[in-house]
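Given next, in structure tokens, is a single chain: the form predicted on its own.
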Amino acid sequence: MSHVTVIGAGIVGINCAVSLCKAGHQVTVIDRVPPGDGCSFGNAGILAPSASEPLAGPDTLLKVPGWLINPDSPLFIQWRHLPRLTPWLLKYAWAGMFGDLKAAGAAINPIMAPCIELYTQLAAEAGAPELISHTGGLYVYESEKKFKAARASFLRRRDYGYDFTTLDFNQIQEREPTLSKIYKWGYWVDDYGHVTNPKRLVDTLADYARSLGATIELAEVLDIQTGPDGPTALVTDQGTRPLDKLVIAAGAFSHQLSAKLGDKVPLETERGYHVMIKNPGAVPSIPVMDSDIKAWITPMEEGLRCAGTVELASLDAPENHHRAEVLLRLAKRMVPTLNADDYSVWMGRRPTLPDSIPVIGPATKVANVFYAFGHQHVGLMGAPATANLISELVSGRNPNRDISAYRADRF
């Protein structure tokens, strides 16, 4: 078998390392930060096999103008970055209004559907089964109008064999009595689970990869040296590393590397925030989404995490503390008895493509390079299935399904 270098030690890159090691490859993972210290550190921890809808759609796009004038809304754009963002926003709007949303969902679903099954197996193999909790998930609404409008989205889950249950006020309170009484309507989705500590999950899988023979190095990739048959070496701040085969799984930075290889992918930085509340007191036992703000509260080992919303800016833009304040206020509103005296805030950069479909597969201009990036909100969920596809491709095996929807040159 070959030697494979993986750029990126987030949840996607580490899953790739595990899968490649299992296939018999020698693996080196390179990242400028330790495993899980990037975007994978701060997600909401949600495992949602049935949540396969693309981010853009006519219903969503109609809400955007109202969101943009409300600083507390699910979407915020730092306006000084608008000139640079405009080409991506136009592609995003086109995909939502004129793209084949059913085909996009069909492409997203196969990498989402097995997430709980695959993580349950991986966590058990790595010696930490308690990291995966299959609890279900709850969407709650203050407005009956918005509750009814969301029903079509939940009905579409039945296309993939999933179902849901509607809940009234009494059923919501019976299931989760710590929730505020402002929520009168809800949807219960039984197939959901969650990760009890996303950072520890990455660390645990990184240790598992090492036990399978992988090496993980801290280094910043500066350039890729290329010969007639493809890349031959990585230039890093720690020296030059020779290459046999290369997997690019560097999250929001991946398009900068793919562009060096001739694949210009319209990847944008979709910034997300979280507030981690320690010693919160009595809280819901399951993940709950407030469907106005589009943010989750998730019970975790370290307390209660409130995570979500979208901010479009740039990779190097400073944190917007107001977005974290919105989440803290939301958590207090959702759980009126919440003890929020001790909390921390975080911002991460989610790699998002206009059609919501990740890039998974071989580079189009050079040999011996494979891409695994652009998973937007579903990087945690899509990582194990993505890794299995990458392992098959690197090993020279044809996947048992069509993966053309993930190609890098589709734009």
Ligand SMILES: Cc1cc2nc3c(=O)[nH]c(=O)nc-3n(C[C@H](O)[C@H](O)[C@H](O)COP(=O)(O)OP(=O)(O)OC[C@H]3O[C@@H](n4cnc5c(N)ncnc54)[C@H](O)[C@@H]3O)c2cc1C
Contents of the next structure:
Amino acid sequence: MSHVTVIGAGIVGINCAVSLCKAGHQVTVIDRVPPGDGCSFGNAGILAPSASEPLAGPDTLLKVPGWLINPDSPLFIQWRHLPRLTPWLLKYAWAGMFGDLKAAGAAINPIMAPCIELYTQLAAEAGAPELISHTGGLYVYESEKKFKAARASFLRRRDYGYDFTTLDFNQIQEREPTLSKIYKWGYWVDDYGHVTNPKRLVDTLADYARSLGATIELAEVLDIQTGPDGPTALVTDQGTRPLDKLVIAAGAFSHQLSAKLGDKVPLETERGYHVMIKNPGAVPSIPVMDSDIKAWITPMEEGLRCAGTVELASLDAPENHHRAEVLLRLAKRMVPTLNADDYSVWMGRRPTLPDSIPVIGPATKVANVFYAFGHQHVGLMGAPATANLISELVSGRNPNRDISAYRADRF
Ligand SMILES: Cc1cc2nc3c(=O)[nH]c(=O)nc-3n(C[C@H](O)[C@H](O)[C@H](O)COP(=O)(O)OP(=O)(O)OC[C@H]3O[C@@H](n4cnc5c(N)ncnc54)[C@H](O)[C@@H]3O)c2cc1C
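Please supply the corresponding structure for the form predicted in complex with the ligand (the preceding block corresponds to the form predicted on its own).
Shown next: the complete complex, the earlier chain at its head.
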């Protein structure tokens, strides 16, 4: 077995560390911040095994012009970044209009489908089963037109074996009496779960990885040195360290590292926000999505989290608090009795590729380097299955299924 260095202590890198340790490898994880302090800190916590649709389909793309002129909509672009963003946006639109969305769904599905099962097992092994809640999920609508338009997307989930139920006003109120009476229609999906504290999940799995022998170190990776047989050393702000095998799970920054190895990958960041409302009073007991703003309210250990929206800017653009205000207003609208006196605001960088399919697998130009990044809106869900696949590849085992859709050189 080999020594494997994982760059990135987000949910993907930490899951990789657990899987690799279980396969008998010696593992070192390197991150410039503590585990789970990147994008994995503040997500909505949703585990949706049926979430296999690529982000950009014709339905979504047709809504974009309307969203762009409304600063409170699910999508916002900081216009001064448009020239840099344009090539990526064109690839994204092309994938949505002309790409094979069914094939993309078939590639995404095996990574998402086992998420509840895998996390239930992992959290139990790590001694914190309470972190995973299998409660179902609710999508609510004010407008009948939008409710009807969304039906096609729920019907497509049946292709993967997931069913849904439609709810009317009374059924929504019966199920969740604290929800606003503005919601007249809904879809209920039984097979949904949620993580009750995404940051504590990463911390718990990081401790579990340590108990299996991994070490986790704070350092910023500046460069990767390679020789004819693959990577030889990592140059970090804490010095240079020798490398045997390398996994790059650096979230929205992964393309900066893959480019050093000759793989130019069109990774962009879709920034998202949350407001975490402490002591919220009576709130829904399950995750609920407002289908206009496309944000979730999720009951968590520390209160009620309202998370979502997409902001296209750049990795280092300052936070835009208007996006968080939209979420705070939404949470109050969804739960009229909400006590929102005490809340915090957060921004995270989702790593997104134009076709919504993550890059998972070997680097194309150097041996002994593996990629695990680009999980866009569903990286929490996709992390454990990604990690198992990475562990098989690093161990030289054949995954026994076609993984060419995840290639780094497909663009
Ligand atoms: C508002 C919001 C809501 C979301 N809701 C959900 C949800 O409900 N369900 C779901 O499945 N997903 C959700 N997501 C998406 C999910 O959070 C991400 O896909 C996931 O966290 C990505 O994990 P990661 O490990 O790839 O990246 P990260 O968590 O960002 O980890 C990458 C790590 O790499 C480190 N790194 C990068 N470059 C270097 C370097 N050069 N040197 C050292 N370290 C480096 C970073 O410091 C970081 O810690 C949501 C995201 C947002 C923003």
